[in-house]
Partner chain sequence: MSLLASAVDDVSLDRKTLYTVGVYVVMYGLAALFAVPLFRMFVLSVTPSDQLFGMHWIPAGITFQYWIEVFTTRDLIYRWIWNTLVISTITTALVLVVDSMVAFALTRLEWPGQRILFGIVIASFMVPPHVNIIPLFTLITQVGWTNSYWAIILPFTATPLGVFLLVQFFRDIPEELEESARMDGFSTFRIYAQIILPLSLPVITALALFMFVWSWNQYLWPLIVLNNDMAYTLPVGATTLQSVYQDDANRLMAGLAVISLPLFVVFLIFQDKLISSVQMQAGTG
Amino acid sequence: MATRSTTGGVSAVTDRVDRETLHGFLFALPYIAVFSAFLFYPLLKGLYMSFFEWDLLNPAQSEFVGLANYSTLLSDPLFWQALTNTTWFVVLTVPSLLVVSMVIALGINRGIKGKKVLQFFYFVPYVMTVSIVGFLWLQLYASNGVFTVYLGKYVGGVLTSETFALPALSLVTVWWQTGFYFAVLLASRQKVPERLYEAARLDGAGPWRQFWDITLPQMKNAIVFVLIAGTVFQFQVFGQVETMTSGGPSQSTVTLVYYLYQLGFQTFDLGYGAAVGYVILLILVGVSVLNYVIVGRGVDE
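Atomic model of the given sequence only [the form predicted together with the partner chain]:
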């Protein structure tokens, strides 16, 4: 303080600005360091690796193959199957998650008795690890498991059926993840001003009209969040596949991240795996950008 008043404004101000620059940089440094080492560097290295027939034990011996990994990918039937399976999985899970969690959120919001207990049961699967979820459902889908005992006569043993294995994993996912989306939608519903409903009732709007004309438009941001975040997250499905089906029967549940895992850590095809990783990245960035352009425009924070 004393310096500032005696030596006058200019140098003190530059001092302070310099100090602020230094402090700003120092405070950002830990993040920049961790970010560079574990996110940015691997991202670049992955791109680099994807141009090689990568040798895990002697990386220096890796053979440069140019774009060969990417052209292999284009004609790799398993990659296309994984892409189809993953897309199908997203289509099965995201809308179901939206509908189920919406029903639950609206129900809880009505001030139903025993709200706390209900909320507990809807949310608790979300705090479970995917491996426990997978092994638990493996039992439910077993021949004497509760699912098969009641529904087996319609669908048979789901996990050994090429048609039903992926929907079966989707059901597990809806059970496991609903809590997350339900919480998001509930918060959004609670923010809708009650006077809108009062006004609508005065105008003689029934519950259905109120839902379409008030609830849905008012919750638009949260619904868009559920759709985008849900798509990006479910697209990376891995644990359910790894613990329950290992991609079977006959590759019907191989998803992209599971395929990536197989390439990297079972067949050790690292260069090709890196290329597959990059393509998954591009697809997801594309999805995000597309979402941002199409839906994001209509949503105001």
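Residue numbers count along the first chain shown, from 1. Bear in mind the structure is a predicted one, so any value in this text is a computation, not a measurement. Here, rigid core means the biggest group of C-alpha atoms that superpose within 1.5 Å across both forms. What changes on going to the form predicted on its own:
L281: CA moves less than 2 Å between the two forms after rigid-core fitting. Core-superposed comparison between the two forms: the Cα of F265 travels less than 2 Å. Once the rigid core is used as the reference frame, the Cα position of L26 differs between the two forms by 2 Å or more.
Given the form predicted together with the partner chain above, what does the protein look like in the form predicted on its own?
Below you will find a single chain and nothing else.
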């Protein structure tokens, strides 16, 4: 009887585990279906297309070219121009986003008057669509805009200058996206126990020492997130380029994703575009891993 009871108990536990597994699978099924249809399938389809001279109107007539698209990419000057522009854009924006967001987060955390209002104003640009942001800044960069009026004698037309067009887009991006990173860093700063600062002050540590020995280590997870997410997002810059410069002047603001858009929707060179897309994916994975290894060493799980 005892053996039967034990066997029955084990069977009940097994049945419950199986039911939980089944319920978990059913719960995840909608996401798996959407993920497969809109991400996994296009991912595999893109890889397949990258080995073809793809015929948009008659895919069955597409010509298999093997690695020719990837070989072409290595000698494509516009691809290298786009890669250089994108890298320069990331260098201009990611450190700026981190520094500006950190300064604002630490400033508001000090309990200044009207901080709720300031939080609102800092976050508002982030909820705007990129088309609205582009329209607003086009007015500022216009021939009668504030930038041209006050800086025109030094830099000329900002968006018509090959030197200043990309930094101008970077400035727009920092203004637009600071609110998001600022919110992340502020939440992280507010989790740092105040007793650590009280103990540091008792030991005679000044503000800079407290920032270096307490604030930065305690906020390391958030800082690593800002760096990795910022790098990935800025590598995919598209909307600002499309709405404000269309890649000009003289291709000086063509970025990788904008170049991919041109290949896919303007010249309809889909096979080559798929190859460029996969190279962008590999670059993003490599940069993220490198970023995590260098900056994220010792980050908590």
